[in-house]
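First, one chain by itself in structure tokens, the form predicted on its own.
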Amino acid sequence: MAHSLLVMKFGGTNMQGAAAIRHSASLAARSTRGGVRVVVVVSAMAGVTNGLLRLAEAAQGGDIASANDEIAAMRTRHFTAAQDLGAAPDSAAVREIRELHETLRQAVYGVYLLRELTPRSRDLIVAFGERLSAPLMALALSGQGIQAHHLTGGQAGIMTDAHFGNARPLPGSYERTRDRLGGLLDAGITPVVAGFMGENEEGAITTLGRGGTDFSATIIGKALHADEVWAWKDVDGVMSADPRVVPDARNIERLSYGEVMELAYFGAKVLHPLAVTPLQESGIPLRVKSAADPDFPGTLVGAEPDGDAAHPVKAVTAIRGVSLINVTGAGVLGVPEVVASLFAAIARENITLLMVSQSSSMSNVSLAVQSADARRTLAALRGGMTGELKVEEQPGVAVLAIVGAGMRGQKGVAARLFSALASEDVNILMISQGSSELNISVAIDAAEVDTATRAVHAAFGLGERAGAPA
């Protein structure tokens, strides 16, 4: 099928130096030469964002000479990548590199004297490695005779709340992308956008969260009515379980927009939980593609889910690092006012509930939350709370999760979930089915998810589809 207009999209480890991106510029480059317009979006090189957000956090701790040594170290990075990509020591491209660092050491150096990191120094500091990439990218292309011109996301028209951290995009922003991309595209010149950032209404940067580079790419796709988006991966596509636990977890071929957006908010770390959304309202189909495989067609991700009814699961997924949280009080819970305040302290903390279950005598109410936040949340719980409530954590919790949107309406899907974990002497701790009926999720010990994972992944005979394309 012919396209006109492509956005594509880079993950850190197809940026990871010079060689990657001189790869993903390759990418690129075969379908621009093809008259296709194309619009890339890069993520920071691979390690960087962890490496900002430890710098910053030792600014804050006052270990100002560990940041700076930080700060040298990836200066160097990106210096020996540009130069790999063909800068000279006195061009453009190092001279904002140059730049770039010496407003980060600023930054950072900022956040030492306060000894405070707000969640707007956080993202300024964070979006450094995206706003540092792009120029790599943008050489990298020029290198392969594309005419290629970089800009950050707020300059690429995305703007955005002030929810610093996990910012969505304003609706003025697909008209001002549409504005400001077009123009280049118009003139014959490829965009190179930095991706998980934009700015909000007074200019600040802002970051749309952890994976916010697919959500970039998205919001860029629906601006510019583009053909698809790619994700260009280091996977063959979306998987039918991390690889790493089932050695015969295959390609899952189509899914639908749903099934992705639950696949990547019960931890397959496929996408940004909120990407497909803006493509959504446009029908717009997503490709997550393999950089290693450029032949390969991944997987699509598009409107309708493939009506498979041998296989009505598609993928099983898990999230680890889980704590339960048990409120009990006899009595007490039975008055919805006390539910709802309940909901209400979790919800002021702005923390996620992965799974909640209620039992039906109303006496206690179990909550699943990264253990990460367990910590905030037995707080905003006993701080928010009136009455006799005990409030325990459970740690050492995963959630497994099977999806696929045509377990609606089939019988006996969760019978055979149950039965192959009964059958390894998995113990289930909560269950919880969405009323959308694409997934099925349960809590069970930590240290049983991977036993559970191979063996609920053979029950629904997910590694037997056939992988050859369709």
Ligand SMILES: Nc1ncnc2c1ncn2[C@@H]1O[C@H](COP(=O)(O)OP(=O)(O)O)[C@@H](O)[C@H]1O
Second form
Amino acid sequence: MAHSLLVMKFGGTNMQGAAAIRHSASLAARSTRGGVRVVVVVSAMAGVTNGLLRLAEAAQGGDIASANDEIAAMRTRHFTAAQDLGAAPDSAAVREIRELHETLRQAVYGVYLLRELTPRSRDLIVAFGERLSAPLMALALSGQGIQAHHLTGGQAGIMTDAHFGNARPLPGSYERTRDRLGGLLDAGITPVVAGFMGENEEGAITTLGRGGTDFSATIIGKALHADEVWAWKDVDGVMSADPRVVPDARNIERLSYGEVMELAYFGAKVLHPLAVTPLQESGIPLRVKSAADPDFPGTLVGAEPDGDAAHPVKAVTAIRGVSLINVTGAGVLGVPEVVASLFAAIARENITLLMVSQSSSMSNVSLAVQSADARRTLAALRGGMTGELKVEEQPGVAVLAIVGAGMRGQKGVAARLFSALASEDVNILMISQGSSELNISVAIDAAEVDTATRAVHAAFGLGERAGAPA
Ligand SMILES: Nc1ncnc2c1ncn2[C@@H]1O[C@H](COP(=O)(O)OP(=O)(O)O)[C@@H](O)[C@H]1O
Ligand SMILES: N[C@@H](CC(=O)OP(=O)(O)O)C(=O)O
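Since we've got the form predicted on its own here, give me the form predicted together with the named molecule too.
To see the whole picture, the full complex is given below, headed by that same chain.
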């Protein structure tokens, strides 16, 4: 089908140096040359976001020397890329990169002086990664004869709430984005938007959560009523398992929005968990494509329910670094208010619950949370509870999930999962299946997660055939 408007997202791997950026620009150029209007959305160069987080922590801890060393190494990386992309030393792009680095250095010095890193200042610092790669992509596009103009997320109209580190777009944001980017497109200019970031109503920079550039691209796709959003990756598409863990993982040709959300939620790093949400209502498809093999169809994510009874499971995925929080004691016994107070305490702290299970006698409640949230969870529960209860953390856990719309109403899927785990002698600590029946998840010992993933992948035959049309 001929497209008239596409949003293309390039992740960290596709932006990691001049050669990768030039290749990414050529992928956008293939479409613009064919008469398609393209909005390009970019992530930070691979490793930069983690580097910025690290140096912000170092400055807060008083180690300004290592923070400055890390900034200097990044600066060299950005300048080298600009130079390799043909920017002259006195060009506007080089001047801008220099100014951005100077502002970054000052912000980090502020953190060092105050010894305080608030969620707001962390977002300001971490968003420099994307702000610095946008001018590089604009340079590469110019090198291909395309007139490009780069913008921050806020300049592109992305307005968010003030939930620093995990911000959500405000409803009014879509119209602003349409106004800001529509004008450029009408003038024949390719907008290059710094992903991962927006601005709150006060104009402070916010970020959309790790992997958030996917989300930026779909927000823009919705705003502009794009024909499709294309997320270019270093993998063939969304695969039946993480290819780093399962060597025979296969590309999945089609997934529904719901399936992708489950996969991302249960740890598949390939897309941001909320990335498809802006597209669901309008039914705009999301394509995950391989930058190394641009003619390969990749994965098409759309509205189709796509339940394939013969192949109920499409993928297996895992969340690592999980802790179980076990609440026990006679106080839980038959007292619904106690359980309510547990959830209220968790909600106040804004902690994500990965799994919940309650024994039928009601004398035990187990919660699975990211280990990074475990201390907060323990404190919230101990502070917010009534009655004589014991709250304990069990670290070193992983949550493994199988996902597929074809599981709905199918019998025997759970049995196959459990026997695959038993065959590898993997002990199951907790089990859950949501009423949507799009997934079944189990908590297991973290040390066994890779073996378990490979066994489950094999048991459902995912390496032979992953989500191909029936
Ligand atoms: N089910 C999966 N399908 C594809 N990739 C996966 C999956 N699970 C984990 N991954 C990992 O996600 C990576 C791609 O995501 P990411 O690095 O965030 O992309 P980018 O930065 O290019 O947007 C792959 O290198 C792969 O190892
Ligand atoms: N750079 C941000 C946002 C992002 O989406 O990156 P990537 O596309 O490389 O996953 C992060 O690392 O979280």
